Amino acid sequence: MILVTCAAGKTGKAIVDALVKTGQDVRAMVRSDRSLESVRAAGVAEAITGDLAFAEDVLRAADGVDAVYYIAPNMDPNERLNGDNIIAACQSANVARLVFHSVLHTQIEALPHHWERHFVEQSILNSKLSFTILQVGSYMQNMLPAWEKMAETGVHRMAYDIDAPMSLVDLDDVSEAAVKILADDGFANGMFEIAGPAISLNQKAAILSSVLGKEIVAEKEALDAFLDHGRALGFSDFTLATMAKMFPYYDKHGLVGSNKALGWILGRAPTDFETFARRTVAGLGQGS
């Protein structure tokens, strides 16, 4: 049994249904009632609610299995509280693999998301667990939820600077990579980085271009307009002033990693953008 956590988020039902697929017993834990059917959907072999906050909910939810896939909230103020339950649950429960689908480059002080999960993975290092740590890039699935919008505009708008370079990975690749990993404990107490090849607004702006047959723009948002949406869209405050300080840093730097580790996991070269833009389309039945 494997139980994976936040499995309703956009990771967790990837992951999830990744695992059914390969014929893997999930159990998955979500915080509220009203998301337990969709994982039910998946074929999950349990559904249980609970709060990573809450060490007892998460002992519960720990018990009797043999790994656990951890999903930690974005942007959650209880990021070293939820790590440590976590940690202190497998130790309880005797689980035999632990691994963490962390974010690419913690070490960055100035991305207060990512800074956090470095103490995770810290006290991951120290637990005596046998670990996996995964520090996964952004993805590409990101713009789905803006895709028509983008089509019909002709304007691809992303909160950071259209030539800023980043290592966009695509989240099927992620689970994908996820499934071997839990399946082969020789990778075991390592960390890896899931990237895929690094991208401009720009450049991706080019090969939708291209992909739908139709001239389509990059730009950038201004950051006052994107923070008052997520404001409009009940954003808590901890998570707009993460916002606020998550894309100045991306338009100086963006967030380049190396998608060698994916592709030798894999076993394949990581999906690139123009796969991606293209498989949508087919998707939607867009394109020239």
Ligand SMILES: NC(=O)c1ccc[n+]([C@@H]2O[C@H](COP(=O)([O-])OP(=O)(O)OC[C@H]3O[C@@H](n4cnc5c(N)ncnc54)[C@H](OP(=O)(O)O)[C@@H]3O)[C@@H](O)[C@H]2O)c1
Contents of the next structure:
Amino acid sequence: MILVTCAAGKTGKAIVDALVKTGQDVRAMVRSDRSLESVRAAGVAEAITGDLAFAEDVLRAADGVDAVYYIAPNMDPNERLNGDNIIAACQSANVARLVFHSVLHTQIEALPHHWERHFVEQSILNSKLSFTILQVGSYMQNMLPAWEKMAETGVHRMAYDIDAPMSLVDLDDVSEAAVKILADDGFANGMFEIAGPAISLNQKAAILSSVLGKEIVAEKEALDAFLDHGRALGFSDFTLATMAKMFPYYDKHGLVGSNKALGWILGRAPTDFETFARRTVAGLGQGS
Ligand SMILES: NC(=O)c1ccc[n+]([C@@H]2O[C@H](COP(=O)([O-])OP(=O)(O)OC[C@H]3O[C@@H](n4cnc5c(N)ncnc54)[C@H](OP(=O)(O)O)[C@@H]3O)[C@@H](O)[C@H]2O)c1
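Can you return the structure of this protein in the form predicted together with this ligand rather than the form predicted on its own?
Up next: the whole complex, starting with the chain shown before.
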């Protein structure tokens, strides 16, 4: 049995689906009752609720499992507490492996949600647990909620410089890699960058123009406008403060990793943005 935390989120759904498809027994941990239904629909063996910030909940979640695939909440003020709780629960349950779904370049202090992770990674290294740390790049799928609007208006808008390079990765590739990593003890005690080929908003817009058969231009959304929009959508103050630091960092540096490890794990080249865009268009019945 494999425990997957944050199982109803964007990442969790993809990892759970991939594990269930390959016949793994999954115990899905979600926070809210309303998320139980979605993980049950995915065919998990067990679905439970719990809060990662509560040690008792996490001990109960890990009890009796063979491995834990730890997905942390996105931009959470309790990053270190959640991590400590997971480590203690893995130790208590004697799990054979803890896989931590981390982020690319946790050494960057200017990115608070990456920097906090590096403390969790350190605690995992010192835990005597058998672990694998995956340092995962931003997903290509992050643009899907705005896809229809982008296709309609002809503007691909994000709150960072249109020439900043980002090693976007296809979440389907990440899930395929996660299944292989969990099944192979050779990945124990290793840290791997899970990133795709670097691409800028401008380069994405050129590809989207060709795939959709209409001109798409890249545009940088002003940070204040983005944060106002996020506030209206109900983003927490912590998330907004984190994003207010993240986008100026992206402006200056982008976020670029190597796609070599992912290619080696998958046994093929990681999916590039054009392939992802064509697959999305085919799924939506768009394009010329
Ligand atoms: N998005 C990316 O591009 C990307 C790239 C690399 C790595 N990651 C990492 O992947 C992780 C997940 O990101 P995501 O985008 O998939 O997040 P998401 O879609 O926002 O999902 C997060 C899930 O976390 C659950 N959750 C929140 N607080 C919790 C708590 N205290 N205890 C238990 N569960 C809690 C929520 O459960 P309920 O629905 O039940 O409330 C929610 O479903 C993050 O750590 C992020 O850094 C993301």
